[in-house]
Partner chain sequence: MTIVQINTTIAQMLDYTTPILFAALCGVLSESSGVVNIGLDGIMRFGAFFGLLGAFMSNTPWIGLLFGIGIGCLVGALHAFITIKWNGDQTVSGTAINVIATGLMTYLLEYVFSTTGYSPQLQNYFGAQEYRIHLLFLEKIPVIGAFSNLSFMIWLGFICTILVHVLLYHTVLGLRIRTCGENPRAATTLGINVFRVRWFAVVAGAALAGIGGAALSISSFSGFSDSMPNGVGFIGLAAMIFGKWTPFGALGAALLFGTGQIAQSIIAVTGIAPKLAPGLTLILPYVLTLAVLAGFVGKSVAPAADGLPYYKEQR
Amino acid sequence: MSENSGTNKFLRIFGIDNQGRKRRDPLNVWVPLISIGLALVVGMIVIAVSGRNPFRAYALLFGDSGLIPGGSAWPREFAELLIKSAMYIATGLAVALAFKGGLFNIGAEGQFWVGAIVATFFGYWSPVAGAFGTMATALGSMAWIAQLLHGAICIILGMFAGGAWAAFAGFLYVKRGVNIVIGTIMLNWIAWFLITNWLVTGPMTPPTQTFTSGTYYVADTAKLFRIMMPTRLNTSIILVLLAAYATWFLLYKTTIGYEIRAIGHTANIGMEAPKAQGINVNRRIVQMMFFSGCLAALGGCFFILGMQYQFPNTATMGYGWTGIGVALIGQSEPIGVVLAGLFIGALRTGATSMQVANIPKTFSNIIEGLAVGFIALQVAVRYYLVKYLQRRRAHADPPAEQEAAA
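So, to be clear: I want the structure of only this chain, in the form predicted on its own. Can you give it?
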């Protein structure tokens, strides 16, 4: 086979000869797919060892996940898949953006809840909610304009609050040398307990309640538009896809994004190269953390304005932590994060159905953990994939001396 064969041309174009490190390398797609496949296989083994039928369990899991059309319940399952995925994609984008800049923003959880509580406040606060309620009444059939404006204000202010919360961690990192992981973890717990142990049970609780059930409900004008009645599907999925595109555009089409990626490429060696090129590294890190926090807070806004309509006292942590796994599975690329978020959303949507097979619904978390674990071993997965492709190429295109001998 000649050097210009279709296989060799494909390998050269996508950079497999360089051990698969280029952006267009198909291994960047195959590695997470194979990691997910391995996680599913190991998951089947675990189910079988427990004495249950893994094929029935997976049929229930994915059959009710919303991924497969069909059945009277599919519209509701599909809507739930997209609603949950929107939040996971938002927090995944937040973590991925920080990863690109060489930082581990483990604070997406706190930023998520800061965005949620701020969106809640401006969603019910009388001066704002009352003004937009009056506007909606005056507009009549055009009341959707008031809903659009009120929702936009809640989201923008929630994102700004989450961004400021993350930027504070970035400031501590660049000005005081506080490790970004430790700083964001501490801010997570500060945000969580400040919100759940004071705001939700204190000043934001309606005075007429005889027990704590959460905050005031947001006004109707603050709620996200429904796009598939009678399900709960709303515009959150559209907004998060726009956010994913904006993240991609920021990273690959702007000077700020180029400098963020340059900082990330040299993070392990002190970021000296970007500094030598005149990049204000400290400023870019704070900006990057701000953008990251905005994305995480966007998910919190979805949680309130598209699902709960109040901040419930039963809220549990997890959305930001899940975003870390989504970013890892998605290889910190916006399109990868979107697909990974849909995968996690499908697992979470179909998990309850597995209880029919006497398997706890939390088993989906095991699959997520296995997928992230195999992603963490991506160097080994990539190595064996490259070796496999090289052997195939050598078999299909023998050395010149073998051709001469033939």
Contents of the next structure:
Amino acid sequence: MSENSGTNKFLRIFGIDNQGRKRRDPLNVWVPLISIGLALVVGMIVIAVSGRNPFRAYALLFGDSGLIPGGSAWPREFAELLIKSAMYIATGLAVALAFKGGLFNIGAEGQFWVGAIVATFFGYWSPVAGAFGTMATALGSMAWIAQLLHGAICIILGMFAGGAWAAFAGFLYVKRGVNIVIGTIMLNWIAWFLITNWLVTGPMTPPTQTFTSGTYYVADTAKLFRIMMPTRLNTSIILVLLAAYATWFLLYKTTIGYEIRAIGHTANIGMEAPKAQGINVNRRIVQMMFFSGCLAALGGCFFILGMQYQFPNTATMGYGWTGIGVALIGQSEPIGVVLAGLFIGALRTGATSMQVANIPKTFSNIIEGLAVGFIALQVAVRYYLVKYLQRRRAHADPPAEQEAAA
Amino acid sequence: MTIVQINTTIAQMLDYTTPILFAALCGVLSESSGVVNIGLDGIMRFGAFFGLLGAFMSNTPWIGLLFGIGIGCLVGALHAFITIKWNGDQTVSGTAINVIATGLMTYLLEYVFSTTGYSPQLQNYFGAQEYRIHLLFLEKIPVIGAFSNLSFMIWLGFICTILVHVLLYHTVLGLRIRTCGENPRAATTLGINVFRVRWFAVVAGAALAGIGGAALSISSFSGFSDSMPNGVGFIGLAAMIFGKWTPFGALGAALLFGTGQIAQSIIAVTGIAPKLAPGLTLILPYVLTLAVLAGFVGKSVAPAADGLPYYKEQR
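Please show me the structure of the same protein in the form predicted together with its partner chain, now that we have looked at it in the form predicted on its own.
All chains and molecules follow, beginning with the one already shown.
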């Protein structure tokens, strides 16, 4: 790397300048970008092989993704992009935080839904909803205070529940040696079946409604504020950016964060160094899982309080799985996760329009999965990239010069 | 409950068991060699779609079965390529396979059949009467009578369990597979090519998962639905752990979890318990697995080198 200060500043945002990481250098930025590029190329091939026009498809995909301003539909698409991204960034941050601590929290999915169902419950539960309803009427024009408080309570309790759900997996890991991947997968399905096949179709369904209608709707005071009126854009994107900042702050500016990273760096070799340093590793792992679960559950709260306003019976899994992709593409750095989340959100938004070209909207899953696949292949990507760079450098300056420089 | 009712319930339970069993066997084979495969849910989705495709095009389920095996091998080879050839993270690779399967099968379903949600129904599938294996002399016996009229796939599941058991515990290759899973360095010292053994175990395992997927779409059901395999792969993963990473353990766990899947109808028919919400019985496999892992109900221990990439030069 040349000592160009602009480039360094750019890299520093990705957390790459620190001494300890110099070895892993700028490739950390290039690997996800190349993975996405390769994924898009393979996606193109898939479309072309199935006899459709890949250029038309991609024009639709990116044209309607909300990334490119202009056109009458743009505000709506932009709003959709941000609403979707907020949820993916939240689950992405959850997975990224655990990655930083050396754990694979594959359970963001379950934590997301636990957060969602708890937020729903406190959104409609009459003692809470009634109290805030009365408060809103009493306050009159200041009713937004009631909305702020009620929303905050729903989100805080939802996050707490999701955090507890994740912390349980962390507890099983440190106390009983249950592999975190297996433990969180099991907890995912336990949460999913308990919620969708019991709570949503049973105790939380309004008695007058049919079996398939989902839960009660949350009170108006529990809904997130809308900030761009004709569209459904709400405060979720602001909240998630704050969460990303908080995650960055926690990781890089606090003792806990330092200890989490110390655990993560040594996770494969027994964590001797942090233990010798007197870090209570077990406790930190459970705390880390708690924070991770909180972030995933935040996404679940957005899903309910910002989009659906009830827990629908038609909810489908996928937010947590996508979060894994987001965290991997973002290389587990909060800023990277935000960018990756926006990208995935854009894909999801644009993919709806691809149906015009007879391409199902799950096409975005293919791109996402391929990108994750290429990141899993990153050793190969790095290998060929370094080889390519070396060859180019050899072409650029004659070997003699290189030796003199060294 | 009449004899017929008992027998049909058991037969139905076996229908649910088979895909779980194949998934669990895939896990057993792959993880015995030290490669975690959480992508087996995705591989089953591939197997389910291509199994149906083969059966649909040729109008015979046998070709569907072959398609299931073939696609299983292919996706397994992809997993092996990423994790063994390039030492990629096994969980990440598995996640990628799951996500790709979700998107690609929906895409292909729309592309091949121009439908969303469900493929056309098959006339000739392993669940159809003429493809079932009839052992009519058993019909009148309680419990055993359930075996009088089963799909070929169920028998294949039992056969594969025995085959995997024999392979792992009674052949040289099996010993090598287990050595690679427990201590790849020792295996290398003994002159075993760890990479080649792991390639075999992963691809063969994935072929089993492919059959498991086909068992869903051309045996238990007569078509592919977009929600398949609906987490069966993960139940299989749970069954593998619950069965302590052994083929017969996996069979036992799969039978137990298969019973859990139809617990609803058992409760409804017999009335032995108050009516429960489906969610409360569906979580059983996962709760039991967590309990086993946590050591509350016996202890289940994974192969020592499970999930670790092997670097030959590393000390």
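What you see is a predicted model, and the numbers here were worked out from it, not measured in a lab. Residue numbers count along the first chain shown, from 1. Note that the rigid core is defined as the largest set of C-alphas that superpose within 1.5 Å between two forms.
**OP:** Please check if residue 360 moves between the two forms, taking a CA shift of 2 Å or more relative to the superposed core as movement.
**Re:** Passes the 2 Å threshold, so yes.
Original post:
How many Å does the Cα of residue 388 travel between the two forms when the structures are matched on their rigid core?
Top reply: Displacement of the C-alpha, rigid core superposed: 4.2 Å.
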